[in-house]
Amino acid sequence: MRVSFLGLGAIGTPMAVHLATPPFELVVWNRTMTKADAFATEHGCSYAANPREAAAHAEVLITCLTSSREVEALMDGPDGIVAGLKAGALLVDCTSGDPATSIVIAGKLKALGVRFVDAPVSGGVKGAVAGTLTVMCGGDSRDVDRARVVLGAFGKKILHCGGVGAGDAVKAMNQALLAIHIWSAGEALATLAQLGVTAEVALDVINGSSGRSNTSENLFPERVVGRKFPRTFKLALLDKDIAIAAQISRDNNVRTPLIDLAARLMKEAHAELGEEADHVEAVRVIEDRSGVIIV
């Protein structure tokens, strides 16, 4: 099976390596030509010079940028994505986006004769070099179907969640309640440790109770009570994410309160913190706003 691959990132290489090997005939592009020349050369496959010639070779192309502003953008023009597809190809695109994008780059798509299925990811660098990451699929169940066979490279559990746009809600969702759980743990160890309550007991207890999150139990032992904040997922990226859980539940007419305080404390923490920060980082912001250090 012809497949390219646009975008090396963080979590797009890993994702990518998967589908170097039979039976993909993998080509990858890259912003950066370097990095999709080097990928090319380690793993024994092509690189495209721009994303029509990428586009041009697939059968199925998957995107995976910062956010579908940027896949939007590698659509049209002379070497855009556009150019390159042929009737009867698909596009998946694996950023983590936004519904009402998605929706008119599946509508545009469309008229081409292409099929596209959003599909963003979940289980961070590990899991995609794992090949264990969660998949969220939006669109036409034949779709979903047929980009099972790729998504399967690296993905362990792939999850049709409804029409063209509903991976990115899912994804969007699930990343508002990470965010709301990070902040939440930050504030709740920020008053026990001036009550001199430690984190470590302080987790021990809400792991084996009520409280206990992914959050808890596994970031902020090695990440704050450790106080190593290794870069796997950036502040900046769970800022956009929940932004767009905010917009959509703004654009379905529901009330979120709790998501929208978090979209705002968020993009605090990343105004104060800056672009490079990891997303558990924001912590600093609760302790410096409290004057205590979680240890």
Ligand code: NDP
Given for the second form:
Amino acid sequence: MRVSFLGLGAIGTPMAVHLATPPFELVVWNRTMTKADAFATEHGCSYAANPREAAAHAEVLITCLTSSREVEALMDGPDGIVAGLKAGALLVDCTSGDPATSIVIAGKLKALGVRFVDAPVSGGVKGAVAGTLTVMCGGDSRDVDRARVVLGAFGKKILHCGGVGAGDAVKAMNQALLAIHIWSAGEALATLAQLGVTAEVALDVINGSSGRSNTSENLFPERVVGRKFPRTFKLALLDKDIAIAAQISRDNNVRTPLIDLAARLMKEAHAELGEEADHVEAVRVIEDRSGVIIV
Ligand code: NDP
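Having seen the form predicted on its own, could you give me the form predicted in complex with the ligand?
Following is the full complex, with the preceding chain placed first.
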């Protein structure tokens, strides 16, 4: 199957690795061309000079960019995706996108006989390397079934959530929960540190109790207690994701004061820590504001 992959970022790269072997014939493209060149050399596939060339190769085209805005921006122009795609092709967007833009993109492609599935992923860089990502899909069931062949290369759990945009919506809400878990666990552990309870003891209790989460079980022990903060998923992206969640709630007249507050806190943390900070580093802002280190 001829597959093209656009977006060799932190998670796109390990996802694309799974497509670099038969039955897939892979072509990659990345804005920073040196990354595509290096990937093609290392994994024995080809790279395209522009999105049009990548799209022209593809029966299935996968995008994994920062946001839907970047995906939409690659559509048009003489070297854009639309100029290359053939009728009958399928675009699978693994970006954590926003439903409204995905619906616009799907509509534009439909007029050209091209199908669209939004298919954001969860499981982090580790899950992408292991090929165990969870993939949440939005689109027609026949298109989602077609996408499964490719998504199964890096995904373990592939779920059809609804029509176009439903995958984006589920992903955004998952990210809202992640942001809330990080911030609330940070506040709880900062308070306990001030009382003289170590983070190790506090997490031992919480992880045997009803307050536990993936954040307390996996993220905090490695990153906060270990003071390592590896940069695997940018805080800037979590800020983007929870802003999408808040927007979806507003668009659907659902009052979500907690999501709105967490979105504001993530925006502030992003502004304070900059573009390269990892999402778990948001706890540094809690520490700074309280003058306490979680140890
Ligand atoms: P990165 O910031 O590491 O990579 C972003 C990718 O998008 C790069 O390939 C970058 O190209 C490309 N890009 C950015 N702007 C443009 C543009 N204007 N035109 C063309 N290409 C562009 O992000 P991640 O790989 O971490 O994330 C990608 C998506 O996956 C995001 O939507 C994110 O929310 C989601 N995600 C990430 C996870 C993670 O653990 N990292 C987990 C789950 C989902 P270049 O190399 O030139 O900068």
